[in-house]
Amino acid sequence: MSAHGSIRTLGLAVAQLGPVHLADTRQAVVARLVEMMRQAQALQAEFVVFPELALTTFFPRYWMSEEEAVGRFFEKTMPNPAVQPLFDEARRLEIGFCLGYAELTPQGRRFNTSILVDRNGEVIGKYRKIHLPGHAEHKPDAPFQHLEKKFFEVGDVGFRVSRLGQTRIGMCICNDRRWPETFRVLSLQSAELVVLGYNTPSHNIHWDEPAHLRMFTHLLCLQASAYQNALWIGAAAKCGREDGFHMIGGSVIVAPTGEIVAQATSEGDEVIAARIDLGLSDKFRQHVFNFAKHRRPEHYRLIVERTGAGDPLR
């Protein structure tokens, strides 16, 4: 509850996107996003989460030059004419959203980016992916590439929290969800909700990981992070077989209890929704993870002083 005793809730939707193939146009993809936004509004949602790199196929799987990638897959402005219908519909429906895309800055820098858009269709927050997975070199023997380190720079705006009405929202993207520091930094800024999109291949080209672990670890890190940081989390997949390359689904809404309150059942376009009680974060921060009362940062210095593992402390 707020200081005045009123219950604060948010109608939250997660819009899972099925495959986006190389031949698909931006206009066709945006039409799908608009349709799912309408479905979200019909479910009484006030905010909808779209996936990482939602406007194109997951192009880092293909070996190409940076120049070719920029010409085909990056957005020079946002919104732009191809994506404007989504912003217009958001304004008409009075629904906010988070959208992931490949960003080319005016200075020619390249980022894996997501934006936070309010119910008036105005951009009020931007995040650039920090934990870039994969590799930069060509792996000709791999079944596909994972070239995020080739096509993107490490994000330069940090983890920020924005206000959408009364709700404090943080953003991250895909691999960020596997790093506990992501959610702790956002929670220390009093975030109540963290939203993210992901494109997660079901096959790991770097080591022979059992297929079932891809979904298990995806859900594990979201549930643990929601609980340990008193957060709601909304996570949207782009999934299914994009030109034959499979990515996991499993789009979810997770409560600060660590419980999944809604989960997608398909690997196609699918909207899930829940009315989330933002006061649940307050209760957990007061009774379970009271940071001000119980945290001991003086004993955590190693977290920021070391990048990789080293010798035990003396």
Given for the second form:
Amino acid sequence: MSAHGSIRTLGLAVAQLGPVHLADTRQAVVARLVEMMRQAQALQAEFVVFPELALTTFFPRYWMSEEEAVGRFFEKTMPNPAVQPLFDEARRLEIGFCLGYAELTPQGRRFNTSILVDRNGEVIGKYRKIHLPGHAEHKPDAPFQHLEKKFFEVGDVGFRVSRLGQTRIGMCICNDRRWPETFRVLSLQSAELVVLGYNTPSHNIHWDEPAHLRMFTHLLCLQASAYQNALWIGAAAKCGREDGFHMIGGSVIVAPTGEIVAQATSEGDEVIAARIDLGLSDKFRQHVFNFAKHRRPEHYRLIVERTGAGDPLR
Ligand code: ING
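Take the protein just shown as the form predicted alone and give its structure as the form predicted together with D-[(amino)carbonyl]phenylalanine (ING).
In what comes next, the whole complex appears, and the chain from above leads the way.
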């Protein structure tokens, strides 16, 4: 019992995945995920966060047809034989997880997807990435492509919150973390933990951005969003050099105070973990971020009515 009523805690782990090269098989990647799930369990974790597009290399960096991408990098069913060992291990260890992958639906639609799996290995939630960065056309002069707008549709299930045991948990993916609306919509559904994976190239093809800013803005988004929405956040990178293309690490667990409670220090396979106190969110929601008491949506209408910036209101 804590001073603030009954303590609700969750053993949370974030499994950062090092490079996945074009030559790496899904079976080899899944073996790495299973090994990290075991490490997470050894750290008393009850839930582990895996990255975005965790089963393959970050293929949107390559120009190819949609048909070729589907054939090489999309999952036609989930689970499937290549991923089944991860579901089996989750059931054996009684540990839940979220996993990012490229989804081909039975109707032939393509999404950048993550699923929420409970400790019995049951899929209890699915999210399809809404904020798709990059471009759809070929940029032959660029050092690499970022073709998420070519290979994926905008997610069609919205931002949803599931109940995982006692925890209200929401999901988003990568670029979603840069848009404050993401976390506000989840926290307006009373999420107390948001989990996400990301693949974030170090190099900016649009201007000569100083390298340190990629890590700075990544952490800034997560720390600000955690604090402003009274959320715990677990964020898992796929990182390091994939066939020479570098992506940042910086996997973290962030508290509703905005403080980082655990952070990866490598750019390889690395499990970080913390026993998070979900009651910490309650205090912020009862006081400084008591939405019902302090928000004034009548003054926020532009956020929904406008997509791009326009003229000042009269
Ligand atoms: N990757 C990057 C991300 O949002 C990006 C793309 C990086 C956009 C930096 C803007 C600035 O972390 C994915 N996959 O969304």
